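The chain below stands alone and is given in structure tokens; this is the form predicted alone.
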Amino acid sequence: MPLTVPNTAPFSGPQKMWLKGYLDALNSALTPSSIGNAVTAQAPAVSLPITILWGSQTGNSEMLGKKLSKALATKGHSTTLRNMADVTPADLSATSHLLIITSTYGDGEPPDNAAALHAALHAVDAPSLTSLSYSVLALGDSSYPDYCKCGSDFDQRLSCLGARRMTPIVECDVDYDKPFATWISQVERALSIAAA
């Protein structure tokens, strides 16, 4: 019911005119159609299901995965954060959007929790992943010659299995905050295009 100024209100003529104008503006802002339009404008176009995998020896990739999951959830996407140790290539066959955050351990090897998935994807019987879109964030330490090799391995192997890159791989040295923020921005743009 619209708000009005009663005829018996104890205001002078100019005061009633001002109050009527104010209430008219308030009433038009509160109409159901304008409320519906405001809600529609804030909602994301499409919520995409996104799987985030982390491979880590020290916990940095898991921590960044949690940050990424929260950032994408605020954009309206449905995110699932998983330890690589709990994932098989068959799981990836049923995934549409995949984001990988992994470190490299020792002389270019995958971290312990990523080793089984890394090996399974590189096996001759690895499944085709043509329905998968993905992006990789690789963590490392440039004092080692193969400092982002594990991330690069995943990036190249997924492409060989038919998956499509949403964004180019981003390699991070020990100070990963800035490249991580850049990667999130690239991923958000790619997902926005995919959801349109």
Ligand SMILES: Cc1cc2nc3c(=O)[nH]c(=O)nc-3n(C[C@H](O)[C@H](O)[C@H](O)COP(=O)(O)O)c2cc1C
The other form holds:
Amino acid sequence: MPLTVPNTAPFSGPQKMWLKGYLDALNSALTPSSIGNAVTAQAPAVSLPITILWGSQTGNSEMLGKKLSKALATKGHSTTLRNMADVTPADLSATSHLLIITSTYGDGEPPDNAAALHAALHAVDAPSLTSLSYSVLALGDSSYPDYCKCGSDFDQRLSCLGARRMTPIVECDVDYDKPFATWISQVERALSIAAA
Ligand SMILES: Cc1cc2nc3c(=O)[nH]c(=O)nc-3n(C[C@H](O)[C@H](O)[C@H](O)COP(=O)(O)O)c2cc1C
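Okay, that was the form predicted alone. Show me the form predicted in complex with the ligand next.
Expanding to the full complex; the earlier chain stays at the top.
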């Protein structure tokens, strides 16, 4: 029997929508033989190694990164979740599939843990990233003039460096659950095409 969200579940509308999207993905990943036994993931034709980077000041992007990592692992992908502070442009040269979740802080600035990578990628000696496919989820607050600027900076700069944008950037206002669910489905679709 598929997993569903009961009408009486103590969640808000957007939370229920996110949970429903997550459970739909989980239901489609379950093979008939796995139901009732251990939960096993339906492996895609090719399991892609996917790096997920989070840039976060107060934890929202990091938390969404963990959820994304679990959702993609459920689909059979091999995910590595990393703090942006631990990553250099050279690391990205050796990466095939990259998902970025980052907030914007200060006056349109990167969160502290994203500042070094943001600066290094915008330097004149940043490497070419033609082997990289990527997508960006940008968290922000539309009451700020530079709405989601850090995510947008990464999205544009990676493209300038030759990387391939798998899906358009998704910008999230303070209520990020619904756009996050939308972005996950777009990313999953793009990855399953890439893995086919
Ligand atoms: C002091 C402060 C400055 C912020 N500056 C911006 C900004 O310039 N642009 C924007 O879109 N959001 C801005 N935000 C909103 C955050 O990006 C948003 O709350 C986000 O969800 C935080 O995610 P995080 O916990 O991953 O850092 C700011 C928030 C705070 C508290």
